[in-house]
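Just the one chain here, the form predicted on its own, laid out as structure tokens.
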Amino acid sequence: MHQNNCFDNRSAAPQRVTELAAEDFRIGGRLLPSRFFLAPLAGYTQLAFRVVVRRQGGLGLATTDLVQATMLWSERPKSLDLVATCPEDRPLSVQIFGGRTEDLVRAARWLQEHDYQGIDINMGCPMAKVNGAGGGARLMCDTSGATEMVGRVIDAVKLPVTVKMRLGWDDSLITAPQLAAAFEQIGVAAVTVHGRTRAQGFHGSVDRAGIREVVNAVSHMPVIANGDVRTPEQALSMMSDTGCAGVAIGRGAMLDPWIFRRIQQRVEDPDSDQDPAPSQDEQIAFLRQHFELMHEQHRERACLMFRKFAAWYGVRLGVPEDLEDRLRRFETVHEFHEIVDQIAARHGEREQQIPTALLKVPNGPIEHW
């Protein structure tokens, strides 16, 4: 029988889980700051996104954005961007997909010439144009495949290499505990699981127990918890309900990018009723420095790259909804500190507490994606 990571096979106490939290955490041989990591989000936790949020204190390790692993190698300039980094972006993994092991196998190698720290096989993603092409949850169809791939990348490079993934393809398929369970034997560093399948998309709710089989599943390995994860309270509970080791956090980051400095505060002092939200000024100097953090990486780009993330700001950040309107629509860097100013000026007043990003989540089959 294996043994859970963290606990037993009961759920831990309040208490346990405070104090796992703060013990030294390790993945493949890489010290981190905490357990409480920024899971990728396509399009969204690019180099400006991931250095404002780590300079609010609390995150452990990131990763980047999924990046085709034949559009690394070959050193298409959308790429380059993707795995762009600086010295103030660490720890960072970089997450790769592909279909085909040579391609993977060139793509780790790259970046360990490249002087990066760790890399991530994507098995998660559900969008239809990953999967088409034989990456993302596809990969989890075929575990003795899945198994020979990320060993032959395992064996070409000496960085450390983990792997996110979903429960399964859907219900009829669920395959995390049989690969993890693979991959621990290979050498995998560590795996963040997804609490859903393929065909749930981010649909349905995330299944603590689903993620507890993989967690039982392995001996030693660290298994990542991902999912529906918004809150202190909910980072804790999922360690206490699951077992994990760690948990990464996406969409919830996004909702709050203070989500980390929060489960911190906690984990230092679960007896304390001090949240350590952040200030009006807090929120607003927030917005200036990821605009200006991407603006130095991209120029002028920056301002469409922008407008997609005032739809999850909006009410965290104390954006007045037609001002948020505004941040989805603005053309120029003076145009953006103008309505900056105005949301400061008019902080407060918002009345709907529901960001807009929630409201729009895709709909129809997932297989229209």
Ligand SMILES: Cc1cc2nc3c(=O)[nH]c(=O)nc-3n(C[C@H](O)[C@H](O)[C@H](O)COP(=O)(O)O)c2cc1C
Given for the second form:
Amino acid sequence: MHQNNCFDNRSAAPQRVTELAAEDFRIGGRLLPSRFFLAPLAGYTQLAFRVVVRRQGGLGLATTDLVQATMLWSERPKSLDLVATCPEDRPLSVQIFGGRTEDLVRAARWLQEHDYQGIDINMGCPMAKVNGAGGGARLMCDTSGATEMVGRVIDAVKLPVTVKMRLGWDDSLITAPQLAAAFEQIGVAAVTVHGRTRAQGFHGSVDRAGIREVVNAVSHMPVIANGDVRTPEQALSMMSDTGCAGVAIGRGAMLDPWIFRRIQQRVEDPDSDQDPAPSQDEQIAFLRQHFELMHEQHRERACLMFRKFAAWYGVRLGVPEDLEDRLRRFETVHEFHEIVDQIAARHGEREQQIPTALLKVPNGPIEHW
Ligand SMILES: Cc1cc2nc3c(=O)[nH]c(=O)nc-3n(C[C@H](O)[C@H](O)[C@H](O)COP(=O)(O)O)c2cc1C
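What would the structure be for the form predicted together with the named molecule, given that what you showed me was the form predicted on its own?
Expanding to the full complex; the earlier chain stays at the top.
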């Protein structure tokens, strides 16, 4: 069984990649259903969304939104909401962030005591608030400090500890390869690399050669490549171009929550040109389940919380505009189901599209984030 960087696929041909992608994959002893992961998107990839995406098939591992370590160990209600989970929401890692080792250690212990299965440390967040307190991508500026910090977390718990990072702070400080090599030495179970620097924010395109440098810097620790993957073809070419062990998909999974099962189909049957697009019934079921799961967790607050997905569902499912407008304003569970009944009955009135720009990313000069 291979656990590592694609089993040396550093120059694998595309056909070989599909074979490699189908092999068993473990991180920190956990056997994962696939090598294709949901990257955290704070505010979107919460429990309800994760579970409904898992139900579509093909997802290997999901990660919670980033949670501030101090807020977690001190059990603030908002943080407890962020780490809310259920047996169907597995395998899961909880992502913590902070600039102080003691806080990360306490949060990691808290997660272990509460039966979570994996801890991910955020070293990629570019937001000033997070970086100003020494956390997120700021940690990449001090490689020995970051290594010491992660080592203390590893020593404090038995759970697998992973790290999600960028390529570095900016073009003059590309530290991901050096950090990955050091993390491998201290027992980090895997790293995810978003192929941009902190200075790039979400601009420009992902630097696959930069991710490859990280893969080349380690010998056995899995490297998960991340950034700009929107289609199954791009997921597989990310593997062949970088030699990574797996791929994490964030915005691409919001735009197309069926992407993981489409990849799975491609991996299991590379010669087939079938691409299992979701049927109308599946799309409507997705919408209902997403809301029902949110309602289970948040009760009456779910109506308000769900409204922010109205525009996205409007485009994604081709919801007629008057019904999209009602989805933006509904107040009760009964009203939600009545709207969805009408969406089902009027399916096809408006063209469906893969949305392109509905997910806001921080913009403008990076110093102002
Ligand atoms: C709205 C939004 C929220 C994000 N939240 C997180 C987060 O909580 N933790 C994290 O490590 N990365 C976060 N990211 C970064 C993504 O996980 C991912 O690295 C990045 O979007 C590039 O991958 P993609 O092109 O597949 O989306 C966020 C990105 C966006 C756009």
